[in-house]
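Only one chain is included here, represented as structure tokens and corresponding to the form predicted on its own.
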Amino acid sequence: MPEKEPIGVIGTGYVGLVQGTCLAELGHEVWCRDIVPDKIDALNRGEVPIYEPGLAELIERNRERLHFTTDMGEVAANAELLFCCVDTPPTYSGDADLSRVERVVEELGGLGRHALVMKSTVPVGTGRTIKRDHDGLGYVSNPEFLKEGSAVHDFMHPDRVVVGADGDSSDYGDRVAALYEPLGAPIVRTDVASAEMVKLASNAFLATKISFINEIANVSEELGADVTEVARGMGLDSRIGDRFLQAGIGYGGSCFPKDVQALKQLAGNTGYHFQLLTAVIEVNELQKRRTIGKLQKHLGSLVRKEIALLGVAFKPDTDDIREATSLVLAGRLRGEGARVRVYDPVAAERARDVLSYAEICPSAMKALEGADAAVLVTEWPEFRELDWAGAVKEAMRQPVVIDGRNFLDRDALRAAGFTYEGVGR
């Protein structure tokens, strides 16, 4: 059996920590580097700074192969393949902020011959620029397609692995592809620019599916159709498929909003107006705000009304609140004069500073006590298991439920006397 390749991972956020840990699980010695000393100290104590199902257990099982450090020199001395997993947030212009990537590249100067394997989502052309400006540095594009909440499973059971390498970096591309061979997934070998585009195009298409079904949901509400039945009928068509056809109150998170905007901006920088993505973004923003109108329909003015938001994270099984719909809803409710209470089993504390004007509740029942309406924002399983017909109805001031994910039992709630409204139903 060939010797396992030592690996460096730069950045220990959602992507980097999963990447490094899963490669350790595959038998590689991995050095993970971050510039935040407190985060590295916590990891060395066995404390995981993010919530991702299965990740903490995997880190514990691979502690002998995982090394956490703030020293780039230590990583570069031990590994030739360095996975770049730093954040690339949008700037005010809508372009990706590559300052963290640029800092990593600059730090690698003079540390020997290495290949930078780009996991961070970057604009098409980034690899070409880095290779041009940093002769001698190998470069491989290896975009990530992990879903928060199932990232460990997604790494171990990928639909495909994309590896982009050009010219003198082709050998590095072979070595990166070899890392994933034990997973048994199709490996797409391509040039760097195409690999960079695969990531942006994939997320933009999935976001388009979400905005499309939300538009169908809005029309269904007006015409008396049930979008859950419509989506079921559509999804059985093999050309369409049922994934990402769940109507709701809009997408959020660290990927879809950023990547859709980035691709639209990238197209605009070339002089091309990407009309479809402009509509996708507009639909998503309006969808988040439709809930306010539904609340007003049932409660009238929202001034001094007590509104419980069930869920803060942008999706279940994560504590990530980036671009979360809950933050938009809470802000709009505050603007309408409502009093906002929020509960999330994992992400509430992360939102405390952002939602300083809201009451962060220790339980769902505490959030619902005396509430004029409840809005289900994140489909955590525990919300479905609440005693809606008994304890919840008794605790609320008015039994009004806006189900932003069509997650609860509509018929049971209505039979119990609730005013129930979902999305597109």
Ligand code: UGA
Second form
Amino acid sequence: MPEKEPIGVIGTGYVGLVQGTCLAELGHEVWCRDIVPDKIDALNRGEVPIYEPGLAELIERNRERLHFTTDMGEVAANAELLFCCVDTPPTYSGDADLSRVERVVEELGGLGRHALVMKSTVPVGTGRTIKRDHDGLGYVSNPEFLKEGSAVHDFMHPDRVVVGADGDSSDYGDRVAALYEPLGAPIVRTDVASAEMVKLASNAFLATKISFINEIANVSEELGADVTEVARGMGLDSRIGDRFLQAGIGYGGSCFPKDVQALKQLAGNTGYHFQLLTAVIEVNELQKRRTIGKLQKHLGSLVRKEIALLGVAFKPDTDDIREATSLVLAGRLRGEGARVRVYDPVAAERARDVLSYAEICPSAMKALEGADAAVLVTEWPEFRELDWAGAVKEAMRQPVVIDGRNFLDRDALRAAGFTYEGVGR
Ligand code: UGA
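Output the structure of the form predicted together with the named molecule; the preceding block shows the form predicted on its own.
Up next: the whole complex, starting with the chain shown before.
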């Protein structure tokens, strides 16, 4: 084996592109494969098809070690360890759709001796099934814990790396673990099923934390407590921790909603009713809609009211709008008869199709001009920099701000004459 193991990466979405690029940065020769020729052409021209801070620079820096291709044969010929980074979106039943993973496994048949290293989030038991059905294929579960927006940093500075391998694949497990050794993080070695469960359980736990603090927020609103103070007081208890305790307008994105649902479903398939996760999901759905009630409290009927949504992306520093709260909110507002304008510094164009009824504005000020209310949906730093007391106050028809992330300077806005409402305070 050469000193730095050559690597294959299948799927060049957020996960694959970050995985491949970061391994190249660690000195590995990496072959990245995607079935979409346009994506591969763009990457070969030096264009990065997704927005992820730091990624474009890193790709540029490692161009010589990174190879982009549509040809699985080329990848398989160059690397034995193949990271599977294709997506596993939810199906109507709530189960994960594994068709892309299955296709990858089929394609590898006859291409020689390989280990599939599963990065895609898959149901617990997937590895066992693949091993059973594909004799001779090595299999390692290596779930990813990257957050969009800080994915490169998260890869380089992980809290832990989880590597699951069974029986005759344990050598492959050693080789996968060795890739991460330079990062200096704890490496947790488990069997495949446990590694698969670590991934789903971690996301489900974080989502539970968010729904929990959102319920504390809702009760705090009634009882006169301030959830940001409550979270600060709770978070200093090291058993609780201060992260993922920010109350807001619900979690979104391509992971939490899907993975919580998938774990609930997985339990359900075995006949177990996962009550806690059922509640986590329901709380999140209600949380997304609570803003409508707050707007009605201040504006009365929303018919023909101009509502500006600041932020479309499911969180800052990404152009990802999958399961974004903005989309639910916009839809509900439209249902109430309001006119919806939206602005997002990077994600607005992506939303053009799904928000065809909304006005997509070129700037925050444009969205706020003549608005009856502003809803802060995504905590992009530029929203804090707006001249709220001056230009914004002047531009809006009614100075009503619903801050869905407790992000703006509440006291300054109130002092400037805004009707300001946050979450849980
Ligand atoms: C999440 C996990 O954090 C990653 O560890 C995991 O690898 C990833 O899913 C995945 O499974 O691929 P991500 O979806 O990129 O990462 O984003 P997060 O930063 O975790 O935020 C998720 C949602 O929770 C966002 O809508 C965010 O606004 C919301 N959130 C987060 C809160 O409402 N409150 C918080 O305190 C934290």
